[in-house]
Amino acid sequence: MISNADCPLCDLSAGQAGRIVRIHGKAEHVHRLAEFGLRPGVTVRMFRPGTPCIFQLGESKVCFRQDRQLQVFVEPMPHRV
């Protein structure tokens, strides 16, 4: 389980939630993610970590490939017991 203040989205472990803290990339890519609902303050839950990763955003599962040109950083939340 990742416990840093923030980490790349794809580094969350399966089942772990994280709150989006920032997105780095070209303005048009960041804007497109925001239109999709992925923006700072939103909570996501990792379904399958790695690259690409699959995470849950609301009721949808989203496949995302993070690279140097588009990075999403989250504040990890502890696993539920």
Contents of the next structure:
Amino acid sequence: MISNADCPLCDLSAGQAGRIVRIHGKAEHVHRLAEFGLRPGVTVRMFRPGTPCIFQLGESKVCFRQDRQLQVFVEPMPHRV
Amino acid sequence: MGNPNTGKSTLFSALVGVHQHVGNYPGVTVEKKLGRMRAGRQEFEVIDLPGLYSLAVRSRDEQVALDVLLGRIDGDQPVDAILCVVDAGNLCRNFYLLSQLIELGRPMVVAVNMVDVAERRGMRVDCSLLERRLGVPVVPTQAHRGIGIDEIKAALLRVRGTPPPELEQVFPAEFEREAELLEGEFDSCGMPRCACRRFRRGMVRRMLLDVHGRMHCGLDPAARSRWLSLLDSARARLGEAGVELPGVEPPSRYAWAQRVLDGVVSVAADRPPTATDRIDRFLTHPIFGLAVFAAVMAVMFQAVFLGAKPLIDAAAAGVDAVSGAASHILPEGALRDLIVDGVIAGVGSVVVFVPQIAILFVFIAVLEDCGYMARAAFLMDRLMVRVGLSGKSFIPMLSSFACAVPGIMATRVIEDERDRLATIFAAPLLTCSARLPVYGLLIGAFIPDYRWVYGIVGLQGLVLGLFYLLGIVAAVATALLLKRTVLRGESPPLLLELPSYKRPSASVVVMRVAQRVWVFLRTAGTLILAISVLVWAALYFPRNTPTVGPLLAQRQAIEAVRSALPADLAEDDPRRTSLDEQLAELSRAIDMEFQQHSLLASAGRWIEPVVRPLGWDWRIGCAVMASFPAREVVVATMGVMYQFGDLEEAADKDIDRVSRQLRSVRRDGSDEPAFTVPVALSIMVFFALCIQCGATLAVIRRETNSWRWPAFAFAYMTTLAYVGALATYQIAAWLALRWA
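Go ahead and give the structure of the form predicted in complex with its partner chain, now that the form predicted alone is out.
Every component of the complex follows; first up is the chain already shown.
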């Protein structure tokens, strides 16, 4: 089920945080992301939206290109004031 | 061992100093960095393995790392101890690899690097608590300042022979049960004998998780099939129990890391924007970022072309001095000519490129080390995706506008093998600096110097631009074609960590540049030497031209007159200098006479039917053949073939005279001019598309680890060049006819 609240990671606006809810793609690629620390339950903060995008994951900044083969869905969190 | 961007190389340099060298692991193009370290009264060999996020085998880097750790590289013992470097600011992710390494059961020391950077962000790491939890020495370090290095050496000495304690349960109980069962079968399946039980368990776990079977076991077929069927049934049972493979690994290990790190790291409540964030806001901006990037690239190219000029001149002068000295020392004859014109000229043609290549490598190393390279890849990704590549291919491609060799060597950052090969193939098509002398001569001599818009826009400049464009179009088309045919396949996701900016370390940059230049000299030098000697021989032999006889007699006569001059004559006496000039003139004429009747010249006449449709006569064919080891020699060879003397120097001084000279040449036995605009265009197109560069072929061979790829590149580009030149000549000749 895809709830309305979820959106693709690259659609987060700059500065907005989101919690990863699921990752669609080939098991091998999903596994690779998971090893890197990109897995459901983790919170990321967008730095530079777009394709590719840059976001903050813990203390590291990550550049990621989302395409049809590999999609990360997040549950956006309200903007921090 | 460690994640990328943990300061691993800096720590390695700090441990071993200048006692390091690089090579390749046998059979793969993964850099093997070795160094010698003194600790206590002993000397140790230190291996710097490629930076990894995981030991799961997917790429050649991971394969090599695992093979080295397990001692499966021919003849090597398993390592005595592992030094795992982790980034203090990013412990959780770094502990993923750490837990995999601890499981291998080798003695281990953990270096928590960049503690100062983490502290500035308000993070504190309790290393002594961590040491108690892990049961292995944990040393805080600041590698760039040399802090913690002695402690690491002491810890490495201490842990020798003591494996780390078993980790508290990482995997679900079902998984461990299966691993234990498999371990019981380990010896009966002919697995490599290992005394250490922990090491064996580590191997079993990795094999169980390695569902794609990429860990080559090196077993005999019968034992292998038995082992594989055991693995399969174990995996099936785990699947039924709800343990997914290999999906179980990340959550299990991250859960372990969180348990271990609980209370070890104290984080500031609010994460203030760091300096890196502020810089990135600017440097990754869609407009400002691109502007800065363009400026950085412009500076790089200015440095390569202008900065290298005096160095190249100096290198060329050095080569001339050596060959001059050799001519004096050695007696006249075939040996002297071989050494001067074959060996020194061949090696010299490699050496004169060193300044350019070194400057490019300095830029690449600095950009890599300060952290900008990853941003460049981000900025260029959007563009490169359209040609089926990723942002990581951009810098190698751009470097190739100066020289394809450093470009191809820089492709190692591209993990995806297919992207890497496509980039390697596209690189030699881009207009490198060695093509410029050919373009300069032919455009200067044959393209009229029309100018428009107050003389700013010139036809010659436009044509040169067109040839650059031709190179780009050919490179992009080649990359696209390869990615759609031979190298088709799904690319792995682009996932790239952007490291924090830091001041580039001089020692890391110097070491990297020195190592790469040395690799270039060794790889290119040997091949070019061989080809140069061959081409020299083809131009030298058979040396039995009868028409040289009268010239030799004339020279002897002049020499006799010269030696009869009074001995007390001044050095610059006109009588002596005029004789010297005549002698030099005659020697040149004799050389040309020999070369006109050399093996190469006969080969040139023999292949004339092949080059005829390109509009070339046999002399051009010869010059082009002679330029296969290094394209820039074509101008010199053409000078020899048409008896013009030093064409390059003449073109610098008076291009109009050279133009008239070239236009006045007739084809043998006819009144047709040998050089026309269509002929010049056809030669330039050939040079734009052909891989006339022994150094590039040698480097492709080194980077792809087989002769198949350079052979394919050679065949592909030569065919492309021939067809391109053919089409150019035929169309241009037809147009010229219609105009006339």
